[in-house]
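Quick heads-up: it's one chain on its own, the form predicted on its own, in structure tokens.
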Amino acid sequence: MTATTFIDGLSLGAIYALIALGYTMVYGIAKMLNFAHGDIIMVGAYTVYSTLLWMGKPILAVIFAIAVCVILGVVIEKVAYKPLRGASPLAVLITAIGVSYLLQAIAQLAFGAKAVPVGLPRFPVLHIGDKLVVNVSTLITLGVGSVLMIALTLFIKKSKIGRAMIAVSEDRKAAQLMGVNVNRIISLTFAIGSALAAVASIFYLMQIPNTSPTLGSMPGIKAFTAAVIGGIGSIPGAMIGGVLLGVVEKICLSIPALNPYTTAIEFAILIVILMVRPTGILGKKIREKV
């Protein structure tokens, strides 16, 4: 393994990991798995494309993609998940699929089924050394997604808000009880998750620089894939479980012989870790009331 690839797999990584975030914050405060999260990172490329194609400028690109992403991640928590509220998890989750699905539909209807390219500016490669070369995008979605990971753990444990929303994952009821407004935390996590995937969209399309409908459909799985193998709704876990799925990507895109086999390869390693340890590396286990 070279040094180049393993700085590639900590930024695919660092996208993992923020998408990660979108999934293990919605379950650990409103306990339930929201799937269309992954399409959301396709709104904000469409969204991201679309600004360009208009304007032509990439920093209003980014700001009309985070805005777009968090009133849709708001509307449809509003729409499709508050009165699901007291539902069976069934019922939500198939709630989810659909609204996966239907945010597919609108893309293709609007855009068409087939991948159009973004045109975001090329960044320049970096020869560091004699064998290091190193993208500058690389080193961006580093940078960039370390601090937002750093940032979102701070304010979780800091701030006001952060301390109301480890109390509704803790126990949603008392937390009422004690004067926390809960319909607006879930609001807010949704906001922060789909923020945190809509940033992922614009480094994603730094490395493949097209989009289609199904555009989060794979990333969205892997992510989810990283926020179990760190443990649901655990954040740092999220963090963890999203660097560790994309350096092994990475490695296996590097060699030839492991390259048909990437995908395969990185969910035997959920199968692995979920045999060894059932809640995820920093996951706890949930002890139920009777």
Given for the second form:
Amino acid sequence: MTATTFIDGLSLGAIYALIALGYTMVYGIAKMLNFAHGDIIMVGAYTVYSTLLWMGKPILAVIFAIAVCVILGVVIEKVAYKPLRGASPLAVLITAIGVSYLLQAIAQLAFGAKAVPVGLPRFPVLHIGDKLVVNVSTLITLGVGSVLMIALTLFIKKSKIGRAMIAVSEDRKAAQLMGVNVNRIISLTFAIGSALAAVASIFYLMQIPNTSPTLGSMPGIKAFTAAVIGGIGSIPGAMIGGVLLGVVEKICLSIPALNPYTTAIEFAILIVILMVRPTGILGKKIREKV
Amino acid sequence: MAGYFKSIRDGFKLRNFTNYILIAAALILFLILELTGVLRRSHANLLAQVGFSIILAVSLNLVVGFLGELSLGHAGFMCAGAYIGCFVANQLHKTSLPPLVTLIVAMAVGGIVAALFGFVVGLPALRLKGDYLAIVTLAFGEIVRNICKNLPWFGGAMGLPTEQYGTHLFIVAFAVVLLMLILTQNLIHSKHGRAITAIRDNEIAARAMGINVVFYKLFVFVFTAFFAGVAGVIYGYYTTPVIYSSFTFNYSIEILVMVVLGGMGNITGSILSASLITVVNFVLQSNLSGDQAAIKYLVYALILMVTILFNNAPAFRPIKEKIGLQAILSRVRKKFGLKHPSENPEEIVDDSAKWHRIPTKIKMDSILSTDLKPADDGTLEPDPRQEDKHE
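Form predicted on its own done, so how does the form predicted together with its partner chain look?
Below is the whole assembly, all chains and molecules, this chain first.
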């Protein structure tokens, strides 16, 4: 394993962690799995593609992608998930799968099934010392990703809204009695999660400059896996899980003997961790109450 | 396990005739069409597809509808069964065995291997619940697919070429459906089936009633995986080559759509919706080309969302009570003066005379006399300790 592989892994891990944060926050606060979260990345990628095609300004593309994803995330929550509040988790999960299919089908009807190239600006490759070869985009991903994660942690811990979020995730009814507007907190959670997904989609496009209707499904499932490994509902857990999965993926890809089995190894890690700790690395133990 | 077969032997009945009649009538109708040469080749293939879709939907329904756990890896079991069953079939085709025997052996091998995988997936199911289990089944499906893609015996990225069985495949498929219905419906209506639904409704309460949750969870996973594997072998015979890319997560969702549309926990519903979706799929696929194929997924998405929202959202409850299927059926029943099967009072038999009474050996005297201690001369005097307390 070279240092380059490790840095590439950290950067991929940052992408996974950003997506995983969306899963984990929604799970913690709305107590549901937002299966359509991966497809929000895809919508973000297509927004970047369209904006670059029409206006050609990368900064505008970034802003539009975040705006579109935030609006979409909140709308999905209002239309598909809010009517099911209090229904069985299975029902909500199946609806979320339905939303995921809907987004993919619409994208395919609008843009076609083929992958289209996205014209983001190319970044130079840096040679540090003799061995270390790093793309600048990798460093940007790593830097911006870390800053966002630190900012999010501070926001949740220090701000009033963030503490309201923690309160809702711990006990929704009690939080409501204390004057927290639960519906607004849930909408805000979806908004933050979708914004992070939009940022992740831009980083993803910097690594692989193509987008297709199924772009979001694999990173989505991997990030979900990362969130579960870290303990779903736990914000530091999502970061740890994401980075772990990203580094493991890059290491496996760099070893020829393991290369074809990368996906299998990643999912096997998930199963092993869940066998040992059924609620993930940092997950809280669920007490069964009668 | 022995208990399961014993109870099956004791109470073996052909229950829920609608389903058998449905399948048998379809089988006989299409058999006549086939023998008279009316049935076209493409339609015979469609029938085989309907057959294995029913097997997949009913077996997934057992996990989702009856055990109440979401499995997103059903295509993974199918993949394991298809690859290994067809691999065995390819070896047997070199010998002089008749094709039907080869197919049956392949189905048995594919089913058993898939059942082993079901056991392996069932193990984490014992510790995990709900969403965690769903992601593990999904992960498992992807692992199976990833390994099958890379094993050199299975043809790698090109897929495993298989022998074709011809147009008679649908007869075998429907025979398996009938067999599975007999097993499944007897299981559901036995005490084991009631134990499984008890776990779904409240696991803690079920455990408190002495139900062996570990055994039943593993059992359901093994049972459903077996039939998914058998369906995989039929699939392998239906299409060539068997290729890893057909068993994606999306295929698992497709089976889930069938179960949800038919109604979770309703076998007849699964049969009907599996047939309907397969036929609709066939029609859409032969009429839509290129990017329009996405309409299929649009339809799936709408089915999933509308069915779930209609059935679960509190906002839709008044509408559901007016125009829902159950409401319409009960109105029809009222009109004709019929009763719902569950309302039939004759079904409840008073068998209290057969119950074993537990003999009570507690003597009332021993309870009542605790406070009084007999004196040496036999007369009863108040207990001295009691007096101490009063002072």
